[in-house]
Amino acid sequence: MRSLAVVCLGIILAEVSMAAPPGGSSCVAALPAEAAGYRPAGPDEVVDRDGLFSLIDGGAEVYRALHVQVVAERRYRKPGAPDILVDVFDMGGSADAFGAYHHDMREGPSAGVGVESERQGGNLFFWKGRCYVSVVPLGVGPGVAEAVLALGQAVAAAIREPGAPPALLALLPAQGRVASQVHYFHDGALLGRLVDLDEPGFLGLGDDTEGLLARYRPTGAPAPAGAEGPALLLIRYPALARAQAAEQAAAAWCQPRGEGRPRCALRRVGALLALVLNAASEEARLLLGRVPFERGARP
């Protein structure tokens, strides 16, 4: 049996875990001590985004492509219930916590929590401000679905300030758009989890850069339920020359190989660089002609 010092020890322990989160993290600060009757099981588990491989089971190299500053895992435990795991993760701004929600599907119904959340089976996803979190029940039982919500409402009720999505979805046409497959993000290596573009370095992106990818329904079809259908890129520079530069190896990588059609169609205005993937060339030019350009293409 441990010592009453050895145990008074570890509840100081615990409460410095939760009271004074790495680099004084708000999203690791909206952690609740209770909600539903569950309490924290122990000290949470905190990492930086060098020690994210070590948190998760895949996936570290999306988040660390979006900017994620901290992770931290904390187990909450009833007695005679599931534990629930909430993890949050601090993505440095809000555009990149809109990016880690949106890069896997999202379909599941809405739980109302956060700017946008969605609930699939017992799990519990959503972003506000620059955080990102998931609430994961371990089991299943009576009161464990209102205890998920509980806890993701108030995780979400302590981040103060909502935040924005990136201003890039205010250019994307909505006709035809599917809400599921719209994605964000800043360099190559993570455009090219999301489409095949051979090797999108000729687009010359980098941390600086940042981008957009939704996917539409091709006219006539019923939504896809995957990654089908024409694919609109929207990437802005952080100067002028740079989006000259990515519209010209852009222009030649479009070009038809042998008899077939162009790959792609483009246009740039100012920093502001569209290209459309995936569509009869038609279509790709009335996609392109929704793109409200004057009201994006400052450098």
Contents of the next structure:
Amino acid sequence: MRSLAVVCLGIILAEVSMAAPPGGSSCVAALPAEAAGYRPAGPDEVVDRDGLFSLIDGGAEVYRALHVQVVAERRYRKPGAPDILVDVFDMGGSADAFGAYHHDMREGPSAGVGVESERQGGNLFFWKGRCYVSVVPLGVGPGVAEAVLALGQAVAAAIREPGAPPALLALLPAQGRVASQVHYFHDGALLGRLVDLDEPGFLGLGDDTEGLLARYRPTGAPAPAGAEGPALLLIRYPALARAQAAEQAAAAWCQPRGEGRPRCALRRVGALLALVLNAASEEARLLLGRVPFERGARP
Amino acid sequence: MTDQGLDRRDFLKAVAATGAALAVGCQKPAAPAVTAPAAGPAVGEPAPPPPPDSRPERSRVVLVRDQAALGPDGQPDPAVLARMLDDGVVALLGAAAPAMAWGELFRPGEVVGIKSNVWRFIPVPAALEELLRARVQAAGVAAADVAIDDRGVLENPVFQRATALLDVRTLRTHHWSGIGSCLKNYIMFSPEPSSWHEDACADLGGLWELPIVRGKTRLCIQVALTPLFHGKGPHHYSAEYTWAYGGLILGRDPVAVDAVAVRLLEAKRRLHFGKDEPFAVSPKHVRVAQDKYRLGWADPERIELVKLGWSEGALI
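Beyond the form predicted alone, can we have the form predicted in complex with the partner chain?
Whole complex next, starting from this chain.
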């Protein structure tokens, strides 16, 4: 009875941590009234997860798959300069904020804003706490890059808690990992965008699972893009039985087609399932051997 | 990678895919509506035999460019655009004069929907939309029988009774489909646009068999005035990843127009990044539209590319 109460309390706390804080989203509240001479050009556009399709064209599913709750877009204006759009995504938790940021490959230089950030093509992206933030200037010109940075810094400064990346990240072997290609997901639809598994349904993924896909450099090769190296898929299931079922299905999927090599290698310990794709047997074995399963095996 | 941005795995996956397909495209005359899926194709259905191939041997695509297409303020010059447009359709159809070319595309008594694109970062310029409207009307189509729309096409009464379509959009890389293609521009004809997003939007060619679309398209235009060659983040837009190209890509075969557009973006990415830089998402749907839906041609040897005007920095 006592253990049941603990479980119920855990569920309640988990739900509280996913809900928007009282008084509205702390991410939305972090939008500044002014930075670098830029002020709001009009009222914010605020949408929930269902309204996201109207705000962004083509990518709403990514953020919906990562449990986005509220998104606010504020257009900043300064006379004689291009407008700047700041979009704040309240992802409900820092793991999903990490996921939203890392959905794209992150190869650009850091801006030193938030927990992780990237300057790319004049834009600034970062995550901090439960917030993923995009700052996009609508033109180029003198002072624009500085204003983009100032707006980002102002948002980041107003987000109090830094948050933490997904706990699974600590289980990824560091050696050979391509830092720009670590992606977080819950369901198969998002995973299917990140790696070609034909049909990822066999993994039994859903909103209640979480996983990371990480690319590694080929063993012994110089280390540029890492695209041709192995990929490690790490998935934690909420129940042991689901992990076992996924292991069985994955083992069948990994079988070679024709005379080729196996499509993947796998290992499961408890509720944690790991697959290595795009690797020779020995390379896969070594990579699996470096995963500290014992630290993440509990559902 | 081939010059279509597709790798062998993409190709094999595409040809092995299941689902019904009928050959329709810009070249085809209007045909009676047939029953077709309103949403994305179902998975696991047996593949019917492919339809008879009625495509021409080659598809002509015209790239017309003008250095003066954009004024000093970066806005399109309507007079220059008009000349580019007319030169483009004349070259496309081999007509003697613009009026004859437009008259070949649209006829009196028809109802014409101009499917545009309102993406807020690089929309189809209003000046170009109005030029297209004027050309269609000059061909004899009544003003009440022409409409321009994007996200409201399914509710638009002109589109509902349209006998002819004109597909116009701006060229850009795309978060979900690799490139924003003429093929993809018809996604708003589906009641469930997101149902086409599976597998990098591989089956967008299937949109062209929807009854409201099938066999009606007379002209496809990729507006390459300031194309976007790379993008990241939720909006997939960066002003620094656009460039003043000053071009229009026109054709009657949407696959061929999009295949040329893919080549252009690939070339620009190669130039910018200093290496072959694959699209973040493969634009495989262009190849699939050729191989599975037989909508037109993506193979370069099947495309006759006619280039007009400003040649510096054409890249293709």
